[in-house]
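One chain is shown next in structure tokens, namely the form predicted on its own.
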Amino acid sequence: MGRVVVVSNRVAVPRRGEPAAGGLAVALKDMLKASGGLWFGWSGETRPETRPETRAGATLEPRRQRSAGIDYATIDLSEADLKGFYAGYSNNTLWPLFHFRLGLMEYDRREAASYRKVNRDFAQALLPLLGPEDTIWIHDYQLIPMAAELRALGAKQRIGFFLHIPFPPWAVLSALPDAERLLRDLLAYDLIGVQTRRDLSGMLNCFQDGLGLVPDATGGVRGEVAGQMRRAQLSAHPIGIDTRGFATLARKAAYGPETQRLAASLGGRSLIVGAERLDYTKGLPHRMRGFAALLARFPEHLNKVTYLQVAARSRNEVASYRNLRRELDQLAGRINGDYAEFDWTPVRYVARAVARDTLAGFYRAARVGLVTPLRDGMNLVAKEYVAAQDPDDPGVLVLSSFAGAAESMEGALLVNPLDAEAVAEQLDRALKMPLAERRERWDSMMRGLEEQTATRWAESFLAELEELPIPEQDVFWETPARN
């Protein structure tokens, strides 16, 4: 048996003094330990443009290290590659496109070429590290073409791909110049995993309408890649969390100084909590407007509830993110200006990162978890909020129907975040919900979280991948056409 080789844009190499990893990283690390595996990807560092490996055609030499039974191999990116591949095509083109935000999508041919160059660099650096029986698992939208690049270099191993963000239908994806090529890149994988049935439907629609490929009876598609016929299996594998681990973390954090300070500052008021990275996909202005509508329409909650929103800054160099932060600043100020009392601030807005264990305690203290993305692959905050609750007195999850988590969390109160009045009505319902109903809803969601953990997600994906036949060894992979 070979190893499992995980490939991601950024590698979670453990460093002294860093906070504990999240449930997904823990699940991947446990799986890699079991297989004596390798984790490969970008180091997070940039290299000077003048170094020899920046020359055209040069192969990057990965840095190797071993920690806690796992081998890590990382490469640096040049400033130009980081700008074109990561900040440019990955985050200014694919990220808004896959989240249905065509108005925010930007496209530049040079950035598209940089995206493919970096995927080629990744493949060239990884290939010498691979054994013939290794199983390769590539993650997320930054690395879609990497399997095609590996196949072009002669890789015959099983290769799986998992997309952590939504996958749109062809009516949306077709807005991308050369979208058909991106779909053909996916055919180089043996197994393509997405988060939800909705994402699976979108991907199948793209293969059918974009490439004219009809799925077979088991959900696979067959098409030509680099002059050869290949079959890729498509399936939904919803990600979970380390449910018991996060529940334990929340129980401990409830008695920590930060949670105790928060509880004391509330003065007996109910807490609504939200915690996201500052991103236009998360529906942050919409939930603030929904909270404002709650105070306007249901005045019995005035001076009785506080809304805490944690929104860690990200991509501040991008204009749309700076505009979002400005909008949130203004909304929070307006709500507090309209409704605050001398001893009550309705909105507490924290525009910086908060430690994961601290957030776990805040979730446990909150009567309502408010999670309202406009589009999300899964949204693990929703699952962490539920896992953090006190079983004897659980809170209520108000969740966007556009989050992937909505497919399986039937105990949540679902809402369309574009309707501020609907958000207000569900918040009012959550704040008034009787204990018996809260327990019943929480119990149904918690059972699902205990079954659908991050570890089981990784195990189920790899089990399906390893059941697929190994690609024919005599297939010759032609080099894909270069931009």
Contents of the next structure:
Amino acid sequence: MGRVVVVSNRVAVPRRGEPAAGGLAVALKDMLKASGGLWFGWSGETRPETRPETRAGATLEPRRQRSAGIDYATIDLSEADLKGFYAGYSNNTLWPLFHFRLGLMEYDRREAASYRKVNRDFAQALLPLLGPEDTIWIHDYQLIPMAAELRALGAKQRIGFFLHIPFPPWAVLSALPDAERLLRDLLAYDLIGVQTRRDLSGMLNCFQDGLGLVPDATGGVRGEVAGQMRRAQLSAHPIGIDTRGFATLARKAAYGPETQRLAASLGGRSLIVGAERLDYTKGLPHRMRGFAALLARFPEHLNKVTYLQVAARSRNEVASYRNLRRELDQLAGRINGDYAEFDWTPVRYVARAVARDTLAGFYRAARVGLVTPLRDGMNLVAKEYVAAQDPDDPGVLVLSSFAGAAESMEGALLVNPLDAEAVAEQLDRALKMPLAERRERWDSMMRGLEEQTATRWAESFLAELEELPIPEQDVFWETPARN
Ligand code: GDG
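Alongside the form predicted on its own that was just displayed, please also present the structure of the form predicted together with GDP-alpha-D-glucose.
Full assembly next; the chain just shown is listed first.
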């Protein structure tokens, strides 16, 4: 039996004294520990351009570390790579495109070349660390071409890919000048996992309309990549959280000093909570306008409700993120200017991250979780909010129908985040919802979350990958003489 080798753009090697990581990292680490696996990716550090390994054609030597039973191998990126591959093509081209935001997408051929170069660097650095029986699991939009690069170098192992963000249909994807190449890159994987049925249909539509590949009866597509005919299986594997662990964290945090201070400061008012990275896909300005519409249309909530928005700063190197920050600063200021009383501030806007347990306590203290992204692969905040509730007196989740989570969280009040009046109506409904209905809705969502955990997600993806028929090339790996 080989190991599982996880590849992700960022690898967070745990340092002593650091707080416990989020559910996804925990699930992956448990799985890696069990398989004696390896985690490979970018260290988060940059290296000077003058170092010899920065020269074209030179293979990067990964830094090896072992921590808590897991092997880590990381490489540094140059400043130029960081700009072209990461800030440029990954976050300023693919991220807006995959979230259906064509107006924000920028394209630059040099950045596209940098994206490909870094994927090749990753493949070259990983290849010598691989054994023939290993199963490789590559994550997310930054690394789509990595399997094609590994195949071009001769890798025959099973390689799976999981996309954490949405996948748009061809009508949207075709705006990308490299769209066909990117689709072809995907064919180098044995299994492509997406979050939802909606993403799956987007991807199948792209293969069909973009490459003319008709999916077979079991949801696979067959096509040529790196000089080989390959078949990629496509399937939806919705990600979950460590539901029990998060519920425990929230229960404990409720007695912690931060949650106690928050509760005392509310003066008996209901709390609406939102928490995410400060990202334009999360619909923060629309959400603030929805909250303002609640105060305008339903004056009975004036001085009775407080909206706390935690917005952890993110990707400050990209201009659209800096613009968003300015817009939110203004909006929060204006809503408070319009509606505040000398003893009540309707919007509390915190533009930085809070500790994970503090956040869990805040979720539990909130009567409403307001999660209204304009597009989202899944959205774990929605799941965490539900897991954090007090079963005897649970709050209500108001959720965007454009979050992947909406496919499986039927107990939420679904809303189109672009319609401020609709957000206001659902907030009003949530704030007035009787206990019996809150319990019923919460029970149904919590049952789903207990089944669909992060661990189950990782297990089901890997089980499907490992059950796929071994491609013929694997035989050649064992006996290269036959080639
Ligand atoms: C991508 C996809 C998909 C937020 N604020 C703070 C904080 N958070 C934590 C949340 C949650 C995580 O960050 C955010 O996860 P999401 O799933 O909501 O969103 P993305 O970061 O965009 O993740 C997404 C996910 O991948 C997994 O596949 O669901 O659709 O876009 O865990 O709690 N954590 C702390 N302080 C904060 O202020 N400590």
